[in-house]
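Below you'll find only one chain, the form predicted on its own, shown as C-alpha cells.
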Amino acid sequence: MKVIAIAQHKGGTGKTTTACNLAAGLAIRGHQTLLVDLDSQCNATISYLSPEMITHTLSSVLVTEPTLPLSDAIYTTHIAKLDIVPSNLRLANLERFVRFEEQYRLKKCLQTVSNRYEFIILDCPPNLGMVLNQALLAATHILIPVAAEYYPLEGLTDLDTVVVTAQEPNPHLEVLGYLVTRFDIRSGLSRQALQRVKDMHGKLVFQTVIRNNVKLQYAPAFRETIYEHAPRSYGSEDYDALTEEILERLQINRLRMVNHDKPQKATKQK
C-alpha cells in the first residue's frame, strides 16, 4: 500500500484540486484507493458528498470518539473504486487537544484498512502543524505542488526541512515528487518559477505541469473530477499525464483508463 501525503503549507497551490484528481485517476484505472480529507476547510469532502449523507468524520476517529473505527467513517464516491473518509471543522481541534506521543494515531488507523487499498491519498492541511505532522508520520511518499508564482518558492524550504525532520522518524518516507501548478504558458513569471524549482530539486520535479485551467475550479461545484467535468480540457490533459507519471515512478503497472465517461452515483456508507 502506498500512503501518499499531498502536502504544502502555502495556500492557493491546487494541493486538495490535486489530491482529488489524483485519487480519481488512480480509481480510474484500476486501483482501489482511499481519499482521506486532512484539511478542516473540507474543500476534498465536499468535493465528493453533500453534508446531510455524513455522520461520522475524520475527527470523529482522531478526535470526538477515539474508540470509532475509521472504517465506520469510510463513504464510497461516485467513482468506482474511490472511497473518501471525510474531514469538518472540528478537525483543527487535532493541533490542541492531541499529545505528542499520540501523533502516530493516524498511522494506526491507516493501518486498520490497509489490506483494502493499494492507495491512500492524504490532502493535508495548508499550516505546519500536527496534522501534518501525523500525515507524514503515516506517508510512504509526499508529493508536494508549488505555484507557478514567486511567494510559493519562498515556503519550499520550510517544507523541505519539515519533510526532513519527518524522515528521521519514518525513514520509509521518499518525496515523490514537486509538481509545478497554476502554471501560465503565456507568463514568463511561471517560466522562471519553473526553472528555479528544477534548480532546486532537479529530477524530482515531475516533467507535467499543471497548466490554469478555469475548469478545474468549476468541476467541484458540481461534485466532479476533472475527468467528467471537462475531459478533453488542459486540467483532464494534466492530471491523467500526472497519474501516468506516478506510476511510472511508483514502478507500477498502468492500467488504461477505462473511460472518462460520468460514471453512476454510489454513496452508500461502508
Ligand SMILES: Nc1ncnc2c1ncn2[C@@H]1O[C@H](COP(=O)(O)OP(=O)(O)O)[C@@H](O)[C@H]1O
Contents of the next structure:
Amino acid sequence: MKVIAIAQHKGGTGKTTTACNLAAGLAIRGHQTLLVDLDSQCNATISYLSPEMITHTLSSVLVTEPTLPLSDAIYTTHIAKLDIVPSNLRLANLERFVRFEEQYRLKKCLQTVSNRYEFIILDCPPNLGMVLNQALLAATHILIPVAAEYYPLEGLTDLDTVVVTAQEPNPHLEVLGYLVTRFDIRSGLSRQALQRVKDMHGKLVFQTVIRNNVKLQYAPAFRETIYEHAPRSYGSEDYDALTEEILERLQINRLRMVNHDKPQKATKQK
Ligand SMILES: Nc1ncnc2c1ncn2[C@@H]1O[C@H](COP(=O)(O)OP(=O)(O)O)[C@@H](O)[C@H]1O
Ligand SMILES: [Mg+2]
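Switch from the form predicted on its own, shown above, to the form predicted together with the named molecule and output its structure.
Zooming out: every chain and molecule, the one shown earlier first.
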C-alpha cells in the first residue's frame, strides 16, 4: 500500500485539487484508492460528498472520545474504487489535543484498512502543525505542489526540514516529487518559478506541469472530477499525465528497492 501525502504548508498551491483528481485518476485506472481529507476546511470532502450524507468524519476517528474505527468513517464515492474519509471543523482540535506520543494515531488507523487499498491519498492542511506531522509519519511518499503564480520558493526549505525531521522516525518516507501547479503558459514569472524549482530539486520535479485552468475551479461545485466535468480541458490532460507519471515513478522506485536488497559494490555517493 502506498500512502501519498499531498503536502505544502502554504494554502492555494493546488493540494486539494491534486489530491481529488489524482485519487480519481488512480481509481479510474482500477486501483482501489482511499482519499483522506486532513484539512478542517473540508474542501476535498465537499468535492465528493454532500453534508447531509456525512455522519462520521476523521475527527470521530482521531479526536472525539470514544474514538471510532476508521472503517466507520469511510464513504464510497460516485467513482468506482474510490472511497473517502471526510473531515470536519473539529479536526482542527487535533492540533491541541494530541500529545506527542499519540502522533502515530493516523498511521495506526490507516494500517487497519491496508488490505483494502492500493493507494491512500492524504490531502494535508495548509500549515506545519500536528496534522501534517501525523500525515508524514503515516506516509510512504510525499508529493509537494508548488504554485507557479508568485515567487513560490521562500518557505519551501521549511517544508524540506519537516520532511527530513519526519524521515528520522519514518526512514521509508520518500519524496515522490515536486509538482508545479497553476502554471500560466503566457507568464514569464511562471517560467521563472518552474526553472527555480528545477534548479533546487532537479529530477524530483515532475515533468508534468499543471497549467492554469478555470475548469479545475468549477468541477468541485458540481461534485465532479475534472475527467467528468471537462474531459478535454488542460486540467484533465495534465492530471491524467500526472497520474501516469506517478505510476511510472513508483514502478521505478519498486525496481530500485529490489536492487537495494541485493549485495552491491561500494559506490561513491553523489
Ligand atoms: N491549475 C489550476 N488552475 C486554476 N485554478 C486552480 C488550479 N489549481 C487549483 N486551482 C484553484 O485554486 C484554489 C486553491 O486550490 P486548492 O487545490 O484548494 O489549493 P490548496 O489545497 O493547496 O489550498 C481553488 O479555488 C482551486 O480551484
Ligand atoms: Mg486544500
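Under this definition, the rigid core comprises the largest set of C-alpha atoms superposing within 1.5 Å between the forms. Computed from a predicted model, the values in this text were never measured in an experiment. Numbering follows the first chain given and starts at 1.
K.L.:
Does the C-alpha of residue 244 move 2 Å or more between these two forms once the rigid core is lined up?
P.N.:
No.
K.L.:
Once the core is aligned, please say if the CA of residue 50 is shifted by at least 2 angstroms between these two forms.
P.N.:
It does not, since the residue 50 C-alpha is displaced less than 2 Å between these two forms after the core fit.
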